[in-house]
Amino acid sequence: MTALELGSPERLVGVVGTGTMGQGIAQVALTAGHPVRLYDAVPGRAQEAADAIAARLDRLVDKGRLDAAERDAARARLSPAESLEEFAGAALVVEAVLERLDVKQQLFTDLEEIVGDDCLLATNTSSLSVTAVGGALRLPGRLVGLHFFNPAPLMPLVEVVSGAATDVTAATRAYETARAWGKTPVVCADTPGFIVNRIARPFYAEAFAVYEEQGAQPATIDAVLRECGGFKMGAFELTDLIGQDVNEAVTRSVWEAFFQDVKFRPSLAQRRLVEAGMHGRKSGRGWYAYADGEERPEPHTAQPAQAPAYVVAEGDLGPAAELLTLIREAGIPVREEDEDNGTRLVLPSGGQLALADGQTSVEYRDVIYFDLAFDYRAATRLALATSQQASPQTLREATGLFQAIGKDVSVIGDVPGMIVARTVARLIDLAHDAVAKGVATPEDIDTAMRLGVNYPLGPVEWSRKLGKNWAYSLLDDLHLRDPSGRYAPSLALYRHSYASDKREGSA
């Protein structure tokens, strides 16, 4: 059977597991034109799921996204199954059951006795090994990972995961089927977390680390990630939405699958939330409170300060070079001086501003760091990191400078790498490491991170934008200050940076 045959509307698709994800996958296959059967081990659940899907189709008609005739045809193709035997003629069966290896293995072993040898079997696991899930099968080559993202009808991304035994033809059929269903598939190897859940760990981990280091409160960190970093949501509000128990379980699963690699270490603060039953929106409280009448804490925003009369730009500001244009547009004179030993803004008081580089303010007499922005012109908030070494006058001038160019200013503790910079650097590092280890292509990694978690740029694209040495240099500085290995640049990132230098040097 070819991929085209599998994608054709007359072929039956079976879905096992009727929770949120199972219902979503069934709806995707249904609206693509397939007859769909739902099965759940709990009696009555399949019928409840079919009714829920039908209700969602009704809402799509009400919103004008589906016409009544299409809805009626889709509802006619949807049916609950009393037993797995009703999947005998299926072209594809997707499972979305409990994330337990033994449960999934038993399910597919049972299915293999029922479906034809040409039936493609797919697991929607987000944390288990596809290789292990298929390890008990008579024909393990037909099992593939089809990892949809929640909500499946709306999220475009599908990770197509090949286990060690997955046949190329099976992966190709799965890829083409996802594309025929209107999704954007990406191909990846069977590695812990696949693409998105592997590379996204620092987005949460670094936000939690800044909080644990007493650098800033959750509301401030979230605001900086959104309004400076360009992310759709901050890490604290996003994990409250996902569920602290769910997010922590994925983090722990990836960490354990990588033999407790320190780069994937879970957060103790998040563990405490989970232990307390504070799972986020669904429990009424997580990092934030969600009861009626509860107000969200405001991010730290500095009081108005007077702008400096001028600034002196020493050296090349690199990713922050656009700041000079914004400062001039605000009517503040900028004098540029070439310097070999610094890339900083000097203020009238003699204090200096520097782009976050993995060092700390306390190491210098009067230096305040500012965070990386995705787009300095579009950013509405910038963060400053300061220590007791910096004078109050320098902080006032730095605050007034950024306020003069239209930014809210959040002052955080003396955290090396700050918030956005250290997060982006680690995302870039994990992306290069994944490419080097054959997890996925750079293009598929960027696509996955943009579509799966709505990052403003894919990490490989971000690496090109920031320059070949930026992430390596920042992480190397962080590693000197925290030699645990958490921030040690990967060999892949080192090779990327070093090889680029050698090519340019020999040109």
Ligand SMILES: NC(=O)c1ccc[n+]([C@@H]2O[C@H](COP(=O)([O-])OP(=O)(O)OC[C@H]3O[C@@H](n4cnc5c(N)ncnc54)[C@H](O)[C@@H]3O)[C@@H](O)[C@H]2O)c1
The other form holds:
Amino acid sequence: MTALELGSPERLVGVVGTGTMGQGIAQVALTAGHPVRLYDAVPGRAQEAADAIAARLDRLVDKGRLDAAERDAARARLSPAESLEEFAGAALVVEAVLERLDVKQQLFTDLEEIVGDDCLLATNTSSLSVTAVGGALRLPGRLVGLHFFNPAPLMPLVEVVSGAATDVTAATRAYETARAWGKTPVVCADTPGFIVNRIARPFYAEAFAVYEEQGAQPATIDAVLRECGGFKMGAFELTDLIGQDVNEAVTRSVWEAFFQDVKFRPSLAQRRLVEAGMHGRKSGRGWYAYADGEERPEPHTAQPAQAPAYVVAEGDLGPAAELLTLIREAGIPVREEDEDNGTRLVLPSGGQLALADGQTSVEYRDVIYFDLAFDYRAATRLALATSQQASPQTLREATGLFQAIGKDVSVIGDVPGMIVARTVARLIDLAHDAVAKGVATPEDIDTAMRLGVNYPLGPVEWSRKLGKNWAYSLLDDLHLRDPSGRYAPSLALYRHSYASDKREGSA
Ligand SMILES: NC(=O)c1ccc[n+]([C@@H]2O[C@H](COP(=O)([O-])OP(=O)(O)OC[C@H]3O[C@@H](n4cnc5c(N)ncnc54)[C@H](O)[C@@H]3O)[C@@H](O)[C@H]2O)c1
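What would you give as the form predicted together with this ligand, now that the form predicted on its own is on the page?
Up next: the whole complex, starting with the chain shown before.
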């Protein structure tokens, strides 16, 4: 099916608001073959945007990604508008104006007087309710959320959001249009943060919480998220890139929209950065400093330690089972023993190493936790969480063991659930909760998180890989230790974890 169903690509697309997103969306529609008209409230800005888009098309030609003839044709199809009246014949108008409800409502009511009744109206809002944006319309059924990601020409994901009043046909047209424009659309209900901005919150929040709990410094947390967790960037470096002000504004808006649910609570440490104007790369300083010659602090990396002569593996290490192969490959003998009561690697010191599970090291005489890795073979760094209760010899042996299998070792404080494990458990919980609340299908959630924020795996797929009960059990343990509700596993996760464990006597 072609764009706008409809439509032939010859149909006019209007873009209102020609800042970062408007320009990107206009470029996408343009390269899909539409004539595109641009309008901005600030005089001259639509022309500047047209020039900027033309310059970007030139660069694509220079790089050999666009033919010169196509570029010339695209430029001829692009025009700035003096007023909204010039949108009269549009098949679709997408707005990317200021993120304010009154401004967007006013714009759409003005547009409704101009465009035909079959014109699809789309908002690129990130944080407002699509239902509210369309609330003042005569025909609210034709308003849909088309949430592009920045930079729109490069990011494949588009969240297609149906408000309470959106017609199915409007949502379908928007979906098919995004597809015809070469994007990967996902379908999403009109709930705070849609899919990506809702489910991604713990990725930032847990990293900031580990820092606030004095568990580790940003450089160490980032390195563990990247080199152990399989994330492309750590939460501190990523928010410095996004802008602390922008990232915090999204967090606050989702938290407010959920009536200040503690699960979405913003971070005090991030608030301080925002207040201080330390917004990240763009202001020269955020979690890290970006002045010339300024070096990024190194993550904590333990000094070389002697590998233990052997280890005893008790029980099934579950998601960390691959470690046994790696230890054997490093020439360290592993004796496996069945154990009903927990799963541990016992070291010659008598101390134990356990996969992060939501408990703390201080609860045991001599237990050190290690973090969840996305892939233990591929990981280049593993983290250990230890307390005063653990003996120095156990820490040396644990460090030497992981170094012997080729990993850098970061030692962090006694943080329950550590860094990767608690982050992934919360992502999984929010994903299951969102599915149960009809926000999106599990497949669309996974697609959105892989394409929208580059996660190595969608949270539902991740949950499958880790085992049905893994996230629930970790969060349950964490919730016991922090009863604020932040870690309380959702009913949806509970159902998922226990779905097929039928009790005796039940039907
Ligand atoms: N920047 C992002 O990463 C991103 C990602 C997805 C969605 N969004 C959403 O896209 C929208 C635009 O964001 P942006 O980053 O491109 O903003 P921006 O500040 O770069 O651009 C906004 C433009 O809208 C114009 N404008 C403001 N009010 C207007 C009006 N009433 N009529 C016409 N033009 C008007 C401004 O002059 C400006 O040129 C917001 O709703 C934002 O939440 C932003």
